[in-house]
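Taking the form predicted on its own, here's one chain by itself in structure tokens.
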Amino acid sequence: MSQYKPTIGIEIHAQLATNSKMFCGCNNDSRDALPNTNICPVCLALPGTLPVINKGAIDMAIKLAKGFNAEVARTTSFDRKNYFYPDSPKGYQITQMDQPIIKNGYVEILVGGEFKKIGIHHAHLEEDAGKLTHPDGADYSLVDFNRAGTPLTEIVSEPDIKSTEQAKRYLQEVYNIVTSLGVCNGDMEHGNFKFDLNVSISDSSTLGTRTELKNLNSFRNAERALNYEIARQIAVLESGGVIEQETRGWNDTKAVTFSQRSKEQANDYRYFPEPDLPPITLSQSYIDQVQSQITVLPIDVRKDLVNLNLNADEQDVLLAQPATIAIFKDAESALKKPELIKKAVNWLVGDYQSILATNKKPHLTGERLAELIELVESGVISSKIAKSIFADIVAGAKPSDIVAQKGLKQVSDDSELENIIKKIILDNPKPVDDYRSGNARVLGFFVGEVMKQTKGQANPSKVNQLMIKLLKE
């Protein structure tokens, strides 16, 4: 086993959900729209224009700051951070460097069972850049501004990261948080959430020389090219190389990483405060309101999980949904005993996810999920009669009247049970023989015959019950 430990540290930039930009009233949402629709003079950077500060995103930033356990900043400011690139359209990026509106939070995640805290160094508001696309073929590059101006919050872990395993982990429950705050879409295929890795290793208490992976959008690939990076790392010392400080991308068809350039320092930006935008003040009362808007955080729920003894497949189904996760504390609200809440957690990671598959518009409540269980659970009607109708119940029925419309309650009642059976007892001698003879397997045969003449409605427990004591009369 090689003595080289790797410390990771994440940069995360989550695009917010506002209805408008950062800083102008342009379309936030481009996803459909023809390139350089969504622009106007101000994010265009046109000489005279000046920006205005989108109250939804400093919203946004304070109810992150109670999903990540950190502090509020009451007075935050924003900087310029110059560097010309074609695809940002002012020559420099809006952004927070002295004075970020979030600062020293942490995220617990669950590995090998245990939970482990990874801090927050800050998380800061800015400005996206456009989107630059290169024609196959082409001497040229295209550029969309559409994104130009989008708000972001860039979320800086400390380097508290031990493993590739414990990296993805935290990568997913950051994006459970944005997400189930609905201060993020999440749609990682058009941006939303992106992330740069920096990975350094080290046989001693020192840290070893960092290198940036830049821009990557898969929680897989994330695992994978840190796994690359740290045995590329590991193969360049023991040859007697040096590490490098750049930044590297991630070739996903050759599942390698590739040198791009040398680490600009953080001086190279010349940063300095934005001469067009004042300081905020956040009073504690504003900052109170905002936060008492948020009533569930996904970590409650996965520690809720872990004590039903569902495994991490089955929480991340959940956590990575926040209108399942609502649909589960509502039925959870009206369960109460664990054993009927870990049932109604069974429907949503099972049933409902094959629905949700074809269904993009559910209407399943936690409310209803409860009562379904509890149908059940008194038995109303059989399991199998629930999953038939759980589609209904998705598509917004209600479970009583479902049942009570067609006529599916279960039959419990002794008497009528019994006469059913012992008609079929009568019609079949030669089972009965069978079974009275030792042959037990006889039995499904009889609860079969039972439960097609009752078109599935009969308590199965009852007809076991009833049927054994009945053959042996």
Second form
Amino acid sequence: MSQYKPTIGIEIHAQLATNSKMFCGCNNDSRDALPNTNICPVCLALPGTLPVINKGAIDMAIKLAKGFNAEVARTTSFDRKNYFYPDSPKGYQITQMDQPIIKNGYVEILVGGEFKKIGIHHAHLEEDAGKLTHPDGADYSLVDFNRAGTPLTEIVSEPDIKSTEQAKRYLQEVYNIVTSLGVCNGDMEHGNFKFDLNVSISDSSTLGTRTELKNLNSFRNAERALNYEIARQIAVLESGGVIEQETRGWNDTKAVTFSQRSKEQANDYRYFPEPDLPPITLSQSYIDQVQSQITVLPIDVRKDLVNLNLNADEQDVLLAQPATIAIFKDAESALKKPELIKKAVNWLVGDYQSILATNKKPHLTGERLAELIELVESGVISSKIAKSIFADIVAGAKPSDIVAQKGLKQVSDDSELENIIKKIILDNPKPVDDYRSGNARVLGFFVGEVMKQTKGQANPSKVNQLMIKLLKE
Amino acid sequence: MAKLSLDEIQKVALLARIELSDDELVVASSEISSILDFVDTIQNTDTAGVELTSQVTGLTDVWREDLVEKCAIAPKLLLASTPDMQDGYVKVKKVL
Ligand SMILES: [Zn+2]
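For comparison with the form predicted on its own, kindly provide the form predicted in complex with the partner chain.
Let us now look at the entire complex, which starts with that chain.
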């Protein structure tokens, strides 16, 4: 059997989180809106209307270019892609064909412990269509134009992706970039981030015929669809068949890809320059000014996290939450020592995540997290106490205040601890005998008793040390 | 004369979502072919040294700040000429 290797290219559509739509002032957030309420003559394409470019979308693209290590086109322009469908009021989509705003970049992905560059051919701006729904069993469809005119960026990779795992990593990395730059809300359930996967397989250096898997909207489905499609193509070739160049959809319930006869070919779209929109020229100083607002890129955070020996899952938890990254960066600069920074990460990927599940308005800052870690490190409080007050800190309390307020300072004072331990020894003759006759396991019982009596405020290593000493007397 | 076949006319009609009868196809074929002849004539013009133009206003950087402006016209009025509505949606022939 031949060794077939897959080659994958990905097109991602990310909705831009602008306030208003791409070419009109309609509200771009229609999550809670009734159908056909965020509309105007421009996005409905009523006669005599003209589009005007949203500068916010241009700025977001300029930021994205930095995230993709890419060039910003100094001159960028728009084109029309013509097609008729009920979700498109104009009968064409305004997009970018000849002069996309972002060109020649790359995204670094971490696979098998090494960084690999995936080329970004280009990324361009365009507008979304309205939303079509097909009520079950009905002989009609329904259109909501609230989404018509929402700005999108389409991110087109080079065919540099060589496995399902790499494809998954690439999608995750691009997702991290667009969300951490505040360019996309990343709400995948609402279709903020969707992708098409171009897949071919080959057992030689010549590329095979590719199929396009359209409209996937979850990482998990991307993985399943790719695995299925690669296996399907291998089976076709192995049985002497040929792969047809076609568009295929993914059926989630049946877990198969299926052929979708597409009615239109690329040249059927009759692209031509959009006459209603003059070109945009961008000076280097303007590009620099916009890009200087970016404080941190996810890839830099990932490299930090790799150095702290975090596994990929832990890295992804942090990287998927721009606000948590900001906390991490602040804690990192306050703590400085790698072993303490690692502790900050543990808090953020552990306890903090469970609290976030219920507390949607957290007030944790990097500074306070660092303070909490320092309090444990310097022995002022035990790590157990730290855990017990963490929720209060996330709710907005200052660590040293809450420790003082609740009287939670760790008991490390020898004489105080010795008194407590002596009393426990007197009260528990049986375990004491057990210990003295060689059963070292009862030590845990004694330590537990001390913790109970000090409400967890005793310094555990000190307790251990004193306990052993006093039991031997 | 660049003569388009009836199949090609049929395809253009499909892309434009226009239904043509057999008679209309024949008429459209000769009319569109004559338009293409005219395009041929234009294409024979000597354009050496002429800059490619898709914009004639000379404007650049016409844009607006990213601010929400509620449309002054009520959605109901904007959709007043829609033939069929249901629960706020525009009702269309079944697609897919
Ligand atoms: Zn609008």
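For clarity, a rigid core is taken as the largest C-alpha set superposing within 1.5 Å between two forms. Residue numbers count along the first chain shown, from 1. Treat the numbers as computed from the prediction; the structure is a model and nothing was measured.
Core-superposed comparison between the two forms: the C-alpha position of residue 48 differs by less than 2 Å. Residue 434 shows a C-alpha shift of 2 Å or greater between the two forms [criterion: core-superposed Cα displacement of 2 Å].
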